[in-house]
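Shown here is one chain on its own, the form predicted alone, set out as structure tokens.
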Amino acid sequence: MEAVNQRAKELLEKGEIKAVLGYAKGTGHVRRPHFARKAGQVDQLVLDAACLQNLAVYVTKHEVKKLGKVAVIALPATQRAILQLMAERQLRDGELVILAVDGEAVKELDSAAALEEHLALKAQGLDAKDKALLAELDAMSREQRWVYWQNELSRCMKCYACRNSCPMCYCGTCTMDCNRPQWVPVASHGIGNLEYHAVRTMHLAGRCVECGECGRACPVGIPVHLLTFAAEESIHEQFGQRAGAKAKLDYALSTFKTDDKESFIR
């Protein structure tokens, strides 16, 4: 960490960048994100195991693009999601400093073609707990999953938390923010939850860089992570293409090939 709050402070004292992304000691042993905008204020920024949000959910708000140029102190999960804004147009080359973070090695970066290389390196899949816990949900009939989720998102308040924790999720306008016409209920109600969740999903499955962070904000604890995780894998499994590892974008869900495979559907 020292390292790269030495870097950050020289960006910062030398006027090439605004301010530095990163985290800091929030409540107990929660890690909040921070801002840096003086160099006075980069030793206020942590770097450890509690450090888990993923900071790119911020790099495309107006707020902070108009703050100009940023570091951003970033973690493997949030590097694949920088990658894939820049892939879907969302970030330019130059807009940010990637300090690229993994174990103890630290890495500038500053346009896709360099975190791409970067990335490729990096092995990329679920943690154990996810595996098994999606292998559970693949073993089961399709009953038994629609009870299974059924279950789970009578649960959800429509608080939107999974939503605005998501980098991918960068629209002006959500759909289910609209209300002429109301494509999907406002009401927390067992359809309205459903076609929520099925409509955020199918809009992730291709471009889930599998950060975990919309399970992790849920404040009633529903993993519904794990239905944009499955849409990700099944994507890999089909289309052999995983979202943030690639700065050209090849959309699988708008991309036609006349070889694509069809036993997805049934």
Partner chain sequence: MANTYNLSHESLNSLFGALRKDGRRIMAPVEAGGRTELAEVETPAQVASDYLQTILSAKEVAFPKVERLLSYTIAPGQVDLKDTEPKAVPTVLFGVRPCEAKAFGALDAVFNWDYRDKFFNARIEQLAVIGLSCTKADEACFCTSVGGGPADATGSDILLTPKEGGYLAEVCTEKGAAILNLAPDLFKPGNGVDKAAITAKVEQAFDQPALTTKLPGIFESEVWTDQALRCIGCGACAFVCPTCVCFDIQEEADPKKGERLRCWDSCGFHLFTLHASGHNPREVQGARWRQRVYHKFSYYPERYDMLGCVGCGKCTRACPVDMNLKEHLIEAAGVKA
Given for the second form:
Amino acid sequence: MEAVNQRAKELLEKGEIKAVLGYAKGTGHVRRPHFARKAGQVDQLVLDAACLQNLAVYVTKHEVKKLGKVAVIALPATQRAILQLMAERQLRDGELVILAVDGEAVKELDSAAALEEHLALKAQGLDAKDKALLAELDAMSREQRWVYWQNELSRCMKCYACRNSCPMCYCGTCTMDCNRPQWVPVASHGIGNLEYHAVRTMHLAGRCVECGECGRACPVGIPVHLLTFAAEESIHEQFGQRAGAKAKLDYALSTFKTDDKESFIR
Amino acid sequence: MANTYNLSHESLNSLFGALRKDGRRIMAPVEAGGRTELAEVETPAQVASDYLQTILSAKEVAFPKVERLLSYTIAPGQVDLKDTEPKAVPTVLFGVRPCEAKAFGALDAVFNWDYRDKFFNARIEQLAVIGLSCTKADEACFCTSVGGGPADATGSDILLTPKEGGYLAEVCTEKGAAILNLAPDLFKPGNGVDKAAITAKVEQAFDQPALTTKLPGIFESEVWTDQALRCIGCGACAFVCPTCVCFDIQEEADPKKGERLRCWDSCGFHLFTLHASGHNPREVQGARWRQRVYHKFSYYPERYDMLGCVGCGKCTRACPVDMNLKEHLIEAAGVKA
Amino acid sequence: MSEKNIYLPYLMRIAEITEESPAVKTFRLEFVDEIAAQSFDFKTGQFGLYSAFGEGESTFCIASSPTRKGYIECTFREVGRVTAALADKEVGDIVGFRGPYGNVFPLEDWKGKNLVFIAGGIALPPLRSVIWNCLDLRDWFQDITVVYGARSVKDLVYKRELKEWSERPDMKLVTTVDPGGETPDWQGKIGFIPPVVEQLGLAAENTVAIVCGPPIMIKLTLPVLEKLGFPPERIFTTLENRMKCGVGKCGRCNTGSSYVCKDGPVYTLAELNELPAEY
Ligand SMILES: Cc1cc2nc3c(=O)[nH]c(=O)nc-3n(C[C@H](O)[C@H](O)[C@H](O)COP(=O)(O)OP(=O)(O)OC[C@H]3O[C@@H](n4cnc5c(N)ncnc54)[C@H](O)[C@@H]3O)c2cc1C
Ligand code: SF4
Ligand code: SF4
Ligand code: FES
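Would you mind giving the form predicted together with the partner chain, to go alongside the form predicted alone above?
What follows is the whole complex; the chain from before opens it.
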């Protein structure tokens, strides 16, 4: 932490960046995203096991872009999300200073190529709890799974915390907010919720960096991250690729390759 | 003036029985998969035994997340409109916190200040609230800064305060008295106990009247954009809030029939004020966050002579990025006008 | 013994449709229910929510004058889901109407004064109601002037009344189109509204100005009026914040503490100066 903060302070003092995006102490034991905009505020930044949010959600926001160049204290999930955003051309090389933190090590990166190289060194994997939950869902029959999700999603109130906390949900106008045509009902009743989550899942298949932010964000505890995780894992299985791993976009659902497995066509 | 009684733990069973016999549904906090949420119960044993608050507020019982306002059928050159009669089930809210009991007053202010909203009113008429004083609080709570308190009886028809062997029961309203009359033997004469000694200590965090006076003068302050920098513009805070009343009206129809639905909405959403032209009077999140604060702490007092916040802290607990309302209000109170 | 459902609209039959300009139409609407027709009353400046059953509701001002009984009119531009559905309707079709809502133009206070109406683009509808209302009460007022401008000749709405007004001896009509928007046979002025107003040499003394139009036009016209000596209390305009309920409940139409659906849509510049610019 010392090293990151030291470097962040330096960058701010030299005027190379306008803010450092990291984590600060929040309510109770919670950590929260925090923008340090003066060298003196850098000491408020903390980095520990309670730091969870994927900070990449901020870097595409116009309010944040307006600040000027920002340095991001990026844990692995944030790194993957930034790389995916770069691959999707939402961010350019050099637009951010990425202070990539992995355990004790800190690396300063600023390009997609450098991020790709850095991330290639590390295995991406789901944590044990989510793995177990996915396996549980997998073991269910189609009907059981249907009932499970109907039941979970009945609590959804369309607060869109899951969408808005997701770094990959950066669209200026979300499909949910279109009314000509009204693709998905606005109301959070059975069909409105189901369609919303189906659309969200499909839009993230092959793009989900598996940070789990959506599930953490849900105030009513719906494990919505399992939906996008399942889609992402399925893409990985069928096409051998992962979101947030490559600097060049190779999006499975929009790319045809002659050696594609066509097992989904039945 | 409230009449005070003693209600033993054991007598709750009979009270629940009497309420149900009277045809009332009982809604209370229950434990569900690690969360505390409001659900229908039959016996006191089903009620969560140790909880701070439910995640969602109790407003749902009078203002559901989706409800039909009207329906119609369409034929060429003809429309048949059908009014909707709200389904109002006689309901007793048991064990909600004083802050939430009080919050129904803030909803009522909007639903009835001028035009009267029959959907809300039909349900409120059928609703009785048995509140439960708080014996603990957390960092998000600030009821005492907004005129409430862990043992405040405002909004409760009966307020229970836990004590040795049972509860102190304050019967505050006619609706409360009607419940008492369903099982008068259960309510034993009891004199006042020192509620303050039993209930949670929530320190006053800021001077609300001073803040309300100050707000009109600091509308343009940087503080709102600064605070909102980490806000992700979702509706979690508004949807869990017991006083947030803003709604959307949506049409769902096929070529032959349709209905008009009222759905919860949030001033935090970009879409909330967006014109068809693309112009948005609240273009940035800072303006939307400011609206949330001003609606509750400036416009509500101006219009309805009350606050639009009860200090329950639900928004803070629900926020994915920990926007802590109490902290932000303390900061705003410190801004130089 | 339930209360009244405040969200339930009147059913209205479309009696007449006028194509005003590309994408702008005027509907004349008659109450399906006789009793409603008898009891309905409104004042100029007020608005309502118009339903296209199947698509939803949209807010438009009532563009007819309360002095003309038995029907109401609205003029709308096709911009979104509801307005597109309305634009598809034909004479005889049924739509919905809730209202009247909002405050009014204070005609009583304007007695004995000169009136100057300044409108741009599709903003003539809110003024059409009050202009007709004033013309129907002609002897209440001194001089009446209407300045109306649009981007081009084809964007001018209410061509019928423009003709009628231009022929009336008891009022003055000035029309203008933006430079480049004129046709060879265009008789009116060429130029943006603010300079045209400036050139008119209006006397601010004992005169009330009523201004409606796109935000940019309003923004540039107000300084001109102030320069001419109009005090903010005698400059009126209307706001069009997004609305859903129209009855002060849904919470989205406010600018600062003022709810446009209840406290508006009519404001004086003096009132607006006291409010944050959330419109
Ligand atoms: C008091 C008032 C008077 C108005 N008078 C007129 C008029 O006389 N003629 C006219 O053409 N337009 C008028 N407008 C604007 C008109 O309401 C919108 O253009 C219209 O609602 C767009 O609806 P839509 O469904 O076609 O668009 P969509 O973009 O599909 O809108 C969806 C919803 O958003 C809301 N909405 C979108 N834009 C606006 C807006 N600018 N103002 C208010 N609500 C909006 C509506 O509730 C609508 O149901 C007025 C607005 C207000 C508030
Ligand atoms: S965060 Fe939860 S409640 Fe909110 S929209 Fe997503 S799934 Fe629904
Ligand atoms: S604003 Fe927050 S603290 Fe206030 S009543 Fe609503 S949820 Fe509770
Ligand atoms: S339109 Fe709903 S509050 Fe004004």
